[in-house]
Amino acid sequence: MTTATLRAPDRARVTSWLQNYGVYLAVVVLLLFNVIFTENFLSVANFRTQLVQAAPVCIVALGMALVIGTEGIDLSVGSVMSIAAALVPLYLGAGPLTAVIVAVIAGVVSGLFSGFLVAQLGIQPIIATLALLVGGRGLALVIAHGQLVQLHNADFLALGTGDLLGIPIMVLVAAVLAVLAGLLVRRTTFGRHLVAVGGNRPAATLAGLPVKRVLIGVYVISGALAAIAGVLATARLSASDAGETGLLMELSAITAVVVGGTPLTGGRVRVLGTVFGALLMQLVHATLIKHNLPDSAAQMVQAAIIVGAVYVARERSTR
């Protein structure tokens, strides 16, 4: 028996451990690094900033995790955020609640569109959602007439800048949605069907599971969560900017999901891992910026993390 053969089980265990727990270790290591080497990192204001900035990515990534759990992908989330941002000022005069409801309905409709293309017409998810990625942002710019609109409704702006019991509302919303997503995956029939469809769609179809409804459902949830993130991002910015809101958010969300341990091959959803994946990417970006490295460096590091996470997932799937 060769040394390579003897080491194979150990390598498999390490690969499995990294996929399951690597994101948590990475967050801890990065936190320790910043505590030691980053000035004023332990301040309450800094922690608040990091959590607030990570919240929209976390919310979008939760929906993305459900879609990826069915072996799909949703490239339209950034554009859905943009549509939500464009709609808010049009309905804010009727009250903040009305504006939020309209924006979320737009996200649901967007998800229905993508889900219909995937489930009913059999179009590949990457193609179906790519169409909305391009067309959705164009629609948002048409709605907004290509202009940035300043917002002054204090009740609405509180969603992005306000606190509840000392905790930023954005962070609370992200936390509640994460808990709901976890319950959905682990405690509901829909969640079990989602995992089954992602694990083996033909078998799920033969077993009589509502495959099409599940597929449409995950895209609807993803669209709704993207719209919520768009509303919160708009409130935090105090302005509706259809051209910039959600830009490249699909990449950040996919990164958080993959780094969090949800395989691109479907059949599994790691909600807590996704939350920590979003936190990790925010910490990476903040760390590089605080040490005077350009934003382009953060993007390159993000790309390297994606490649590493996908490689670990691939190694595990081949064993």
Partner chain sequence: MTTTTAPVLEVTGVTKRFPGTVALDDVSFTLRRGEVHALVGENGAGKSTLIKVLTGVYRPDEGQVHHLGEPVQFRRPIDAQRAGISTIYQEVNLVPLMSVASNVFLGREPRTRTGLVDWSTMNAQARELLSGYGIDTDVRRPLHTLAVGAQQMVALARSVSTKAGVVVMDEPTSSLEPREVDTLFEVLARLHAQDISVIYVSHRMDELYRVCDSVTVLRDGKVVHSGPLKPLPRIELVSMMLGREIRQIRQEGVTAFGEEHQTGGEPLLQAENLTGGRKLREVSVTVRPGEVVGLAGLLGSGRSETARALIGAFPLESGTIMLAGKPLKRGRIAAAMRSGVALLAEDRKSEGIIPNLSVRENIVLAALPSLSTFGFVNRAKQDRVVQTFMARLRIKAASPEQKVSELSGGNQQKVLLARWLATGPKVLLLDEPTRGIDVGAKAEVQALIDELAQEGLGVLLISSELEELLDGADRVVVLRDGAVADELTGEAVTEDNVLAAIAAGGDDDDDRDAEST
Second form
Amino acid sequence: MTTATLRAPDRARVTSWLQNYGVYLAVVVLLLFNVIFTENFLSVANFRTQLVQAAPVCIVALGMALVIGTEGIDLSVGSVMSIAAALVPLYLGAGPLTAVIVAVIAGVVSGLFSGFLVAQLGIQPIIATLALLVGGRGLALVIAHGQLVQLHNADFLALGTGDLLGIPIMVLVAAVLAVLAGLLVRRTTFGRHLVAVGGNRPAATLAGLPVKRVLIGVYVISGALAAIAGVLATARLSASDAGETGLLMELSAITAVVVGGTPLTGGRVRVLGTVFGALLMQLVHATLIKHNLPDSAAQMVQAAIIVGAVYVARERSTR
Amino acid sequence: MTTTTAPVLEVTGVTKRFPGTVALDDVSFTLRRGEVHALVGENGAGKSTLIKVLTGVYRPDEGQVHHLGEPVQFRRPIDAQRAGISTIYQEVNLVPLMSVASNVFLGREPRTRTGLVDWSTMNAQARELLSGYGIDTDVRRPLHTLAVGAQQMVALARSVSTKAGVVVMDEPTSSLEPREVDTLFEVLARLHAQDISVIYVSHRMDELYRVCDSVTVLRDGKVVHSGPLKPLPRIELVSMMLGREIRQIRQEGVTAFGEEHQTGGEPLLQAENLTGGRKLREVSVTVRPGEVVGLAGLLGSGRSETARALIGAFPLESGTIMLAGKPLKRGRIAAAMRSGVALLAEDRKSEGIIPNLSVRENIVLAALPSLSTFGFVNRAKQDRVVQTFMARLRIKAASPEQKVSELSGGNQQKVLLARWLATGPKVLLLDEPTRGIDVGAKAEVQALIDELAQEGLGVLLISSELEELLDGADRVVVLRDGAVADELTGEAVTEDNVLAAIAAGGDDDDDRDAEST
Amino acid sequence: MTATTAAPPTERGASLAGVLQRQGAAVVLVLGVLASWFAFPHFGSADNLRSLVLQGSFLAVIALGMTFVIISGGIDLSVGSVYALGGVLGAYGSRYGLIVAILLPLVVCGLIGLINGLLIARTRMAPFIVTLASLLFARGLLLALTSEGSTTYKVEAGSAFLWLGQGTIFGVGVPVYLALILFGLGGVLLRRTRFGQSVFAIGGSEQSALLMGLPVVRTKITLYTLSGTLAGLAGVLTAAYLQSGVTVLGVGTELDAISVVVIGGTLLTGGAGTIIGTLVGVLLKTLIQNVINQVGTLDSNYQTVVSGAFLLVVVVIQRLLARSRRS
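Next up, the form predicted in complex with the partner chain, please; the one we just looked at was the form predicted on its own.
Let's see the whole complex now, leading with the same chain.
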């Protein structure tokens, strides 16, 4: 009994530290491990590949982090990606920009829809977005007639494979969006409102904050980001694949957010943590693959990481 | 009275501390067999903590609880229940979606020989049991289709039928119709006949005197009185609850409030006939610039509801609110704030601070729109505001970036005051602004209220502490049962007058009974 | 008190009225079947009806477990993966005899459910995140067992195991009978046992359930174990039906299961629901699928669109009803 009371503060400090910095530590440790034990890890090409592969998850996870910050969840992101993927070939004829804009508008509309269900009707986020998860991919497949469409528009494909200043465009887009998300959370009234709504909804209401507008806003942003991720994934694949694009993306995005230290209970958004969460999961995957551990092991490890991260977060929030 | 029998429940020297406060300070309390024992005190007096200690929700830091002569330590609520101590909470702790019968028998359903739940027996038994509590209903209906009073009765039936020896009732009549109250009292009489003891928490004087044998008064975590109820004059009981003794001690020091304020001019805030549900009935309040208007009354008298209605956070059925001569739209918090009304809510923790955020962010939260340009927060403007208010209110924090949840209660309260002052309000509604904060911070907050009034703000002050109202307010509106009982101005604002208005109600009660029959 | 309303004449009458009131889906189902009968010449054929109920029986078994979980206020996202894993294990085990073919998957899937239950009930982590992790875990385990999905275990022709999926009694598939028996047992478990009452109480108000001294932790652990085991069983039946452990099975099946449960009138917020409602939900979903196939010209993907839309409509109606009830 006495030892427990003595050790409790220490343990709390350790858990709190882990929650705050665990993800960075894990990324560093994993990088070091790979530098030492993995052949050909320290190459520009390899880093490019890792970053490009992490980019879509990272973009979706940014939106997810905002939603989770309001104590919500957005399960529809994968389906929104596939809707975006399905729309691209239809409007590519009018130019890549039009195609991208149409896809993003679709994301915004689906976000408006989820936001309306959550904010106006008061439906639990998990259910409101579940319906879109179920129906959204079907809709995408209907739009695409269940077909995989090869894309040949060079300008569009550059989004997925091209470079700008020696950096892959996908990575650049993800980086810019991460910076914007960081600014949004830290520097705008919307961002501060968001955190307040997630932190203490009754207090936010009594403080006269536009709670409903904030809620709708985060789902719109999440939808738009998912659409952008869908467009980029399509460009990288050089094909529109409504059936596969964004499959299980909601899982990866939630994992990245949770591992990055954003608590599921809301009131806090960690943008950099989320980015590193996405990177960490990508690194874990790459490490296992490079050491000839199969996909199956990667999935099981991912499962263990999710449980571990949530367990750590839980200890903190119940205190 | 059964004063000779052994105590069923005995609490001796119980102390319970929470970070920053001592919720129970060396409390002793004795419950005898078959008695109805009133437990009274204002919010934060320690009633609910004491109940939670008795029912196994909290474990005391010091002291002992004896049940039927044996020392006991309940680890969980269920332990207390198994020992025969049941609690009927204000919020009914049943399962609303399940049937009435299920709720009575959950966990001990009658079963057939095959081990399956025997619905027909269960329903029949539930029907029979409940009819003894004045509930003649289809017991297969979901519980939530019953009126709250009936639900409470079901909860009571459940606990008594589980062989409870002690029943704790937390404000059982707060949501009952007069007729239901009568039924409840009949049931109480029956419990008495069965030698079941009742701890009865309520603020309604009439009821207390009608049903209770003895009383224990708590204030600031201490027992200030314990003994038979009937010989105790009403007004004395109320004054003990509200802390007259403290006032007498402080007579030299007084509160930090100064003299009366220069008030006058057109009314700043004028609310008329605010009516909403059973909580508010035609309440009218006026606040002039530079005036501190006190809102007195016991807990549940409609004090907080009035303040919440004024800011638009309590749904009104009718009534008008005018601010500086212009009508306010009902139910629009943001609009009310823009017009210059601000509410410091009663519950600092659940409705005030945003625990994850820093002191700075908590202060600027409500004023963000005016502290930003094109939706971007302007840090320089923010820092100026935060600095100003932190200095003015003497907020003690390591830095503006410290998490607000790490501050003491008094400093958290100052942060919230700063939040509302930063919006540049014309009228401040303060709901228990000094509750649960230390003496120093209390004096500072009181002085600040004074200062703000002198600057021309209108202040509506709600307080459970009588002396705070007597010293601080220029005018006191007394509420009772959701309606204005009296309004006292100037010389008339005296302790006796306020107490009399709060405690009155003999005639009133007869009226109510007459109406219901 | 207005409590003395005109009580329905009999117990049975009351429950029937209640079922009808809650089961908008049942009405839609009946109308849907009637309309399809007239609209599509092939619909009413014995063959089509037989295949319709057989198709529904696999999902029904999974949805049965999900019904318990959702009534308790939880959710089990792992069932799709566990379903696939059960199939693979069943096909793999069939070479060691019937007993192994059935027990191996049930035990493994039951264990996954048990771990879900332990994590949810003991550490109080959110059910959706725990079962999300086990969704990944079960899928990973499945891939590990099948050399990354490249090995498909076949069930040998002539194995007694096949009867479970392909056998018929009076022309109707064995899985249909099994599903019906399980639903009967499930109904008794939910409505006529203390366990079932605890499930409702936990979903209705966990706080109250705790205060009333109900075995909350034990009940939750049992629930998730049950859900995992049933998902495994559905996998076994599917493997017997398809004669192999198909590795790509079950992606998104958890969503199908959740939708049919909710469509069947079970509240996603917990505390209310019926087994029969879930059965109706399953049939309705299978009907939609069947009709879309019958139309022929319709893209089969409309199926999920309609499911999603239907789920949404049901949830919105539930929500609006709950709101009006409160006010």
